[in-house]
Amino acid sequence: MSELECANVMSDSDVLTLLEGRIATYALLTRLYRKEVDEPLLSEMRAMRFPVNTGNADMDAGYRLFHTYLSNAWERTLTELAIDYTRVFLGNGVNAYSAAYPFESVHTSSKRLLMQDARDEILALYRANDIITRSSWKVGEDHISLELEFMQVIGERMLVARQKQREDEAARLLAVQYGFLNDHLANWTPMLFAEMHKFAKTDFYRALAFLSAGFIATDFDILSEWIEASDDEHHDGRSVPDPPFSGE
């Protein structure tokens, strides 16, 4: 059964778990797109035990690949990532398209330009949610990695609202991650991920790509589905499978 199918018949340690899976997997991916790869991190991915069937053809693809690289790694291998992050993410600077830029800016303006209209969009999000920007951001508000920690940051309030039974609180969080989800992430990052394919010549960043394009589109179903349980649970006062929040 996948995550999605389990989502709605889960008891409530199921659903703290789910919430806890949801803030590690987001947190892995922001310091992915962050920076390039240490050894720490290198190591620890090399100890992960990558789950084999999620239900999710391109999150299954993601860790195949990522198991198989990380198998065989070997005394080049930071060296050869930190080349390729630069490939990916960076390139040569020639223009708006030597490169699978990480800025919701980017995929959503006609000139693929930094610092418009989705970073003011973002940045406005983040002071609403009581988010600081930080002086040790070197990027744009849009860069995915910031968009990715946002998601993290609310789930970990989320997860404790639900810990501390704020029915409340936890359904508006869940409101806020559904919004951001529908209305930012799932909306530019598709493009982002199959310029990643394009221009990514180790199978890591391959793997990111479709790891990330697979655990996107599952948290928006999950979410989703919680949100529609919830609304049949106020509005139309009928038996739903247990919503993980109610708003009561």
Contents of the next structure:
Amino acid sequence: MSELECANVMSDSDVLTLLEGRIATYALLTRLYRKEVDEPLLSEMRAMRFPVNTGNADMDAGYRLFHTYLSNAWERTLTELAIDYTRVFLGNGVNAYSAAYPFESVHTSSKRLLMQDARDEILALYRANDIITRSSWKVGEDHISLELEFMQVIGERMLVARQKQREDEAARLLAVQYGFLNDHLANWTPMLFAEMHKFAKTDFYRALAFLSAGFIATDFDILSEWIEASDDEHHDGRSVPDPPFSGE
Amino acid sequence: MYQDDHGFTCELDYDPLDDAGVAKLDEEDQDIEFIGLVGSQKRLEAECGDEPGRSSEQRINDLLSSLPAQKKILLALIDFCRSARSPQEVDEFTQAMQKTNRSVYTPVMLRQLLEEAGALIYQQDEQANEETVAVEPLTQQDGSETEYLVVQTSAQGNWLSTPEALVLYDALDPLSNLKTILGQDNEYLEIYRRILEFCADEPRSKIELNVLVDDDPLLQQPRRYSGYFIDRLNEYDALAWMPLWKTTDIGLKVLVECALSEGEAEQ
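With the form predicted alone in hand, show me what the form predicted together with the partner chain looks like.
Let us now look at the entire complex, which starts with that chain.
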């Protein structure tokens, strides 16, 4: 049974486990997009277990590629990954098509420019949710790493709300996450992932593209189901199969 | 007609000089010279280690001369890897040497440079020689019978010096080089001897060496300072920084030979 199929027939503890899993995956993806892999991260990833069957073909492909790549790691793996990170996300060209630029503005503006409308909207969303970027962050706030971290932070808040049985707050945070995925992450990242496949020379960053695509799609499906369940209960008063939260 | 990914089209055979009546040049013509190469041709050739014109010996020598500050470590690595060494062993050896020779070059970088120059090779099992080994998934099941892929440890290779590098290393004669350089600096032999003797007893600081020789009348005209002699002795392996200046075995041999020759002269 896939994660999505499971989501509708879950106990409270299963829901909390799933929320924790989402947070952990968002945190991992955040880190992988933020900067090059370093020794502690590589060691951590080599100690991970990757699920064989998640119910999503992209995630499975990503985990399998990660597994193969990490099983072949040697002393120059970190250097190879640093080079590939630069090639994939920074590029060395002078036009807007020289890398898989990890900014929403690039993929949603006609001239592929940084700091466009998407960035302003993202910044407003962060502020509306009492989130600001650290002073050390010097590039656009619509970087995929920050958008993933936003999902992680809201996910953590949702987990706490759920643990403290604050259902209204949990439902509100669910809506925030769903809206953010729907309007932003799930909207533009497929273009980024396609470009990552084009520029990546290591299976590691191909795996990252697969995993990210699969995970975001799966998470969007899960949140959609939960939102739908919430709405149904809210409007009809009908009982639906184990919705994780219900806003009153 | 060519159309790129973004829909722009262009005439591939368009020649802006057509209208001016300037004939196209034949690229096959022997007299044609090409311009527009980005970067120096010589440098590009130097970076392409595998072109047939340059032997391993040349490439190793180029590497040693291009990184004088790392020369001792690079040579020591060639000697260390006469027998196959694991990456951990080479790491430890390099780090021990770098304790007194701090560097931005990591052990892995130094190995990579030596490998590119043809001085070291990385030996792996035949099966592991493929760029990416197809790893048979090792699956585990937890309580819920979810299957997981477990990352496996790949077979580790060993570093080994190439025959060319060992020939080059064995042909080095640091003692003879040192004698040659001392012969060229004949008028300062007494200064060299004093420094080597001073540092043979115990490691000495630069300040102590300044005090030892800087006021010597020999060094007043032309003006020389202790740094000049330290640099030369260090370059030719007679002095080493550890972390004060200490006379090496080669330096001691030269001292012994000096003493012998002085003895013979007196007799």
